[in-house]
Amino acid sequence: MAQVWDVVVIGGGHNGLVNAAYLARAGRKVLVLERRHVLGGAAVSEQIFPGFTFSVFSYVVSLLRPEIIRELELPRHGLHILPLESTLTPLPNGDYLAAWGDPDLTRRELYRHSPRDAEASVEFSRLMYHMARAVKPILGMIPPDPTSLSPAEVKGLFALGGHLRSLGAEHFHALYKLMTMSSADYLDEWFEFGPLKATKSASGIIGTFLGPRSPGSAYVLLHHYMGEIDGAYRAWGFCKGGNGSVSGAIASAARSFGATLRTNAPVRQVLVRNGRATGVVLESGEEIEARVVVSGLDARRTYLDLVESKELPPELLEQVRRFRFRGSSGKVNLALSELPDFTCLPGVGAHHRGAISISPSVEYLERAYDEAKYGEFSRRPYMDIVFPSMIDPGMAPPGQHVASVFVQYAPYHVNGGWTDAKREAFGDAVIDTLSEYAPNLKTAILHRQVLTPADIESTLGLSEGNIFQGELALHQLFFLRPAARWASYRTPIRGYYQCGSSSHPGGGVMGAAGRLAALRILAET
């Protein structure tokens, strides 16, 4: 007689090994087929080549929620997060901005390019801070559903109510203005430094078809903002071993409770009777049986490529085919034979154990984001680099190093489609752009991997490349990510779920999805 199993999770991404955990712990038996022959989807560690291991995909650790961690045991399991203290913006003119790990030494820096901005950054910080801390319940809330009258449903609506009234009228509001402005312009009414607002205000566009001046990416700034390490927010770090250490510390937890999990098992298909999901089809043609399915991959393959359009609501088919993906974002990974000598601060320092952001203002933000507008990768992109064999050695063979460099804007719809040849020239611009600061980094590289979103959907099979499987905009969020009436984890097919990055509260390495599905399927199943 065939095994039937309680759950299967199809997708071995953080957020699909976050809901096996959790679903294992309490006594389901549970088997998450991944297509890759690596667990972790974008939270992936590997050795590109020889000698040199790169966080191929997501790079830096911060959003992954603390209760995960502490619920999971993840430090039991290997999770070691060590902290990237330091942000480095080289100017044009020779000079640069830093952010250091000591808050007065900040607060020095700033005070050298404008006394009124190292008083006004304080004051801010304070701010972002109770933001953070505003919506961070919100994290951990499964979305209500506004237009039922259900007891459960009602509920909810009732306790989103009561939290958003205890924030007072100064707070609520500074979080409206937040959820609807543009990050330069919000910035604006703080600062007057341009390349401390540029460098901020890229926060708010990482990831989303969206430029500095675009309504909506200030709420992007506060979804970076949420980052939280030992109770610091806005505080990022680097995982030992790289950001496949994170998915592999999940992994190990969930096979500690029981859970099976398997590599190069591609789902074709969910099997649906009777209006219930009973199990999958792999690509191999093979057949497994489940009592529940639950979908970790993004809301267009959820929907539209796993099961028959006839299984579900015409307005719900819709909605997901207008829901936006539109990824933006590339990715070089470089190996390297000494570390990159930056003009503004020469010889290797304590900024090459922080993030280089090239943003030195909003303006060249823009003019980057104009050429991704119009179906070109930006020439002169806005880039944020790590060299993660600064803070973990054993990235790299001795003496050489890594460089993780995440890119903005490569549009997934670039004009004339991705070839090699355009891969090869986009790779070119971030290097040409680089290395205007860095005239050392072109005899450097010893190997370089570029990733353009194409690449991105090609790999891990996000919808059009977009890192959060769908941008971060108001009209996606809460209870309408990824649709009205639908946002709640469960879908219109009995016994079928959704906890990917689709859902509420979107994407990062955070695994709070993932945690609030397997919390509604533990409450109805």
Ligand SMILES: Cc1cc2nc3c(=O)[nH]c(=O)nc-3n(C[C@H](O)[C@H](O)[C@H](O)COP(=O)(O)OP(=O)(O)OC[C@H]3O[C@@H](n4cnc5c(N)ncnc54)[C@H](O)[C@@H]3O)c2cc1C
Given for the second form:
Amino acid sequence: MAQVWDVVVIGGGHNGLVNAAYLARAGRKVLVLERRHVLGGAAVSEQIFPGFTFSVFSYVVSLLRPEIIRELELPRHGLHILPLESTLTPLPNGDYLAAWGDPDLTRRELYRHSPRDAEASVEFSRLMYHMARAVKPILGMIPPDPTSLSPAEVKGLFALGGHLRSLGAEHFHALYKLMTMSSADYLDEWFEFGPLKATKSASGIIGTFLGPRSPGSAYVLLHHYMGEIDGAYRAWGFCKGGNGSVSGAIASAARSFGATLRTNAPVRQVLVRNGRATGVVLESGEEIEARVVVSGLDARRTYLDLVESKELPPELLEQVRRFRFRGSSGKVNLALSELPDFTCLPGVGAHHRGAISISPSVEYLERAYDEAKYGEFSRRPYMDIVFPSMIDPGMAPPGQHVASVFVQYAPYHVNGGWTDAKREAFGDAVIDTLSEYAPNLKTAILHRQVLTPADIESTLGLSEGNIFQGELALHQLFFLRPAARWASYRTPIRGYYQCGSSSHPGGGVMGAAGRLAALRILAET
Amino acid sequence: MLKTTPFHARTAPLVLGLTWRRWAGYAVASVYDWLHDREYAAIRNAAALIDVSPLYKYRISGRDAARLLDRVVTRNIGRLAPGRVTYTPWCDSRGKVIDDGTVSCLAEGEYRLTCADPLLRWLHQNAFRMDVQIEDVSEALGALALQGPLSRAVLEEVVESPLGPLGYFHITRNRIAGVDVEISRTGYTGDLGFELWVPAANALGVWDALTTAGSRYGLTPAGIWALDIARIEAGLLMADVDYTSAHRAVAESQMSTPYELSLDHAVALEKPAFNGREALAAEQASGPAWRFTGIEVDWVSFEALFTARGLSPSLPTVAWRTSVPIYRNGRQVGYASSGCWSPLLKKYIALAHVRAPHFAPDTPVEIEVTVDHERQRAGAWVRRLPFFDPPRKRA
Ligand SMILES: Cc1cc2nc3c(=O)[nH]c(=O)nc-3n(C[C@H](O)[C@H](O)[C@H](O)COP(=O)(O)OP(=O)(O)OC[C@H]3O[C@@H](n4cnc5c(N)ncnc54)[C@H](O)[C@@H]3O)c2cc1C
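Moving from the form predicted alone to the form predicted in complex with this ligand:
Now the full complex is given, and it begins with the chain already shown.
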């Protein structure tokens, strides 16, 4: 007789794995079904070229929840986070702006460009610390439904209200501004040095189809600051072996609790009988029975692809159809015979062990966005570059290197659609732009892999290639993620849950959605 | 003036923040870079180069060399074959630990003893009527610890004859950059690693060869701050930090026996006679009053102490070396002597002396922490040492 699982998790992304690990830890019999040959989703490491290992998609760890590291004992399962200390912004005039690991050095560097900004940045960091602290409890909270009068929801709302009141007026107002302003406008209130504003505002545009002057981008900035409050925990950095090792550690924890993880097992459909999920059918036709089915996929796949529309209320279908994806990012992975030699800081140095940000001015970023608005990839894009082999030498053969280049903007809806030629043209634009700052780059490239939003979608199933399973825009967050009334990991189908980044608190290698969904499932089933 | 080590000409320009410290009368780097995070990471992730030249080193040779050592240390040196190294404490006649270190058997009847404190007088006192030469080679020999998962790969690039398997706690002779060196598979990090014993006069050539080859493997010079975290994770105690030498202690309560330091494996009671044997045999029969053990702070309770005051948990960035009370059921049952946040394990850990019967692994205890200038107690557990013990250490 076929086995009936307590839980089947669709998708072995890191959130699906976290979800499975927590459920298995609580004694449930759990099966994870991953479509690809590797686990991890957007957090995978693969040897694309022999000897060179890449964090193919996501490449840094900044938001992974400390409670998950602790509760799943991830270090014991191989998680090793290494420091990534600096950010260098090379400038077209041959100078640079750097933020180093040491606060005094960073201040002195900033002083060189603007004594006023050097002072303001200390105050700004303090405020962002408070803001991140204010938002942090929300990350660990199942969103209450503000329109519901059920005692549990009201209690949740009170807790939230109490928390916001405890911020005090000053911080509450700052939070309100962050929630509503553009990152560039917000930063204009603080700083004068262009490259500083540009580099800081860049984190407000990552993964969204917004420019630094688009309202709402300031919140994304905060989202990226969140990792910093766990500063003491030092969960920020580069994972040894790449981000696939984050997934690897979670998978190992899940297995140690008894979960079964299957790869090459694409799910076609969730089986529903009388409004209740009863299992799944694989593409192969194999049927698997389960008491609970959890989807780690994005909202579009979870609601529109995996279940028949007749099982869902039309308002929900409508909301999900309007849930915004609009992928805007690409990725270029390079195997290098030598490190890029930056004209602004010649030779191999500490800057190669940190991030390189191509964000010389807010206008530069806004122009890059303009091109995308009209359906073209940016000729001169924003880039965030790291050299993982400088941090973990095991990523490349001795003396050689890998570079991970995160690029924006590459719109999913590009004019004429993404073709092989367009992909290569996009790759060329990235290399040409970077070569302006590091002229030896072209001759150093041994291999390159270019990923467009279309590639991200076809490889990972992330709709429109959105890296966060849906934009982190204010109207798509918290009790609206992914849809009003359905932000608490439940779906209208009994026994069918969601646990991916399309649900609260959103994207990033954070694990929070997987964990919160598991807590909800454990409480209800 | 503090003395400088044979590698000083190379290390000095690397110390960016003038962060020097004293070690046995020498100036050594606490940290080279601005922060020690990367130096620590190199120990666990790539390879680190640590100048450990200030160790005291004695060359002991002659017909009675083994006899002398067997009288002094608690391990069985008669059984130590040429090419082998052993870790051992040594005691006074009451079985109280004076110091701890390594003994290398370089050849038949030829040994090297390393220690934290000077020992020449004690060695001479113990060598009465023995046919033995004791030579203080502390200054003649520079010492480098090359530690980390890629340390073997770096070393293999620079040795003139093949390194061979060189097992855990083995020692061999080789040449690097034309210089005769001894290489032991030892270290103070609990990781895969080697220590290189280099004639002081030719030390710089060896440093250069290692750093040049090492640049392809992420080799990073590391200071004492990084080393301190690694050795706490490895559960390795430090003389004059985790225990007081019987030669320095003022009161008996300050002293410890090898059993109290959980060094049972290093006490060879089967040897007919050695300093402290009788006292130790008696103690072994009755069981020690103290044990040296690991402590893991319960993060949830630690964080709650800070949250209650509107703060985020604050952790020491550098390992601490102070005495911190350990409680159980409201009564003090011991004290921690070193502690740190383990960046690898993501745990707040400490090394502690705990009284019988509270030292059983996983016993719940409490540790004192200062939060917002107030003494508080966070939950903690007694843990078995070491905290970190990768298979590569012995492989
Ligand atoms: C290029 C890129 C760069 C990024 N950089 C960073 C970064 O540096 N730091 C950071 O924190 N975040 C980064 N992100 C975001 C982050 O990686 C994602 O938000 C996160 O990994 C999503 O995890 P998830 O588990 O929610 O979903 P996913 O990783 O999308 O997991 C979904 C899984 O489901 C599988 N699947 C799909 N369809 C099916 C099916 N029908 N049956 C079975 N399985 C299926 C997929 O193969 C995938 O494994 C980046 C993302 C991208 C794409």
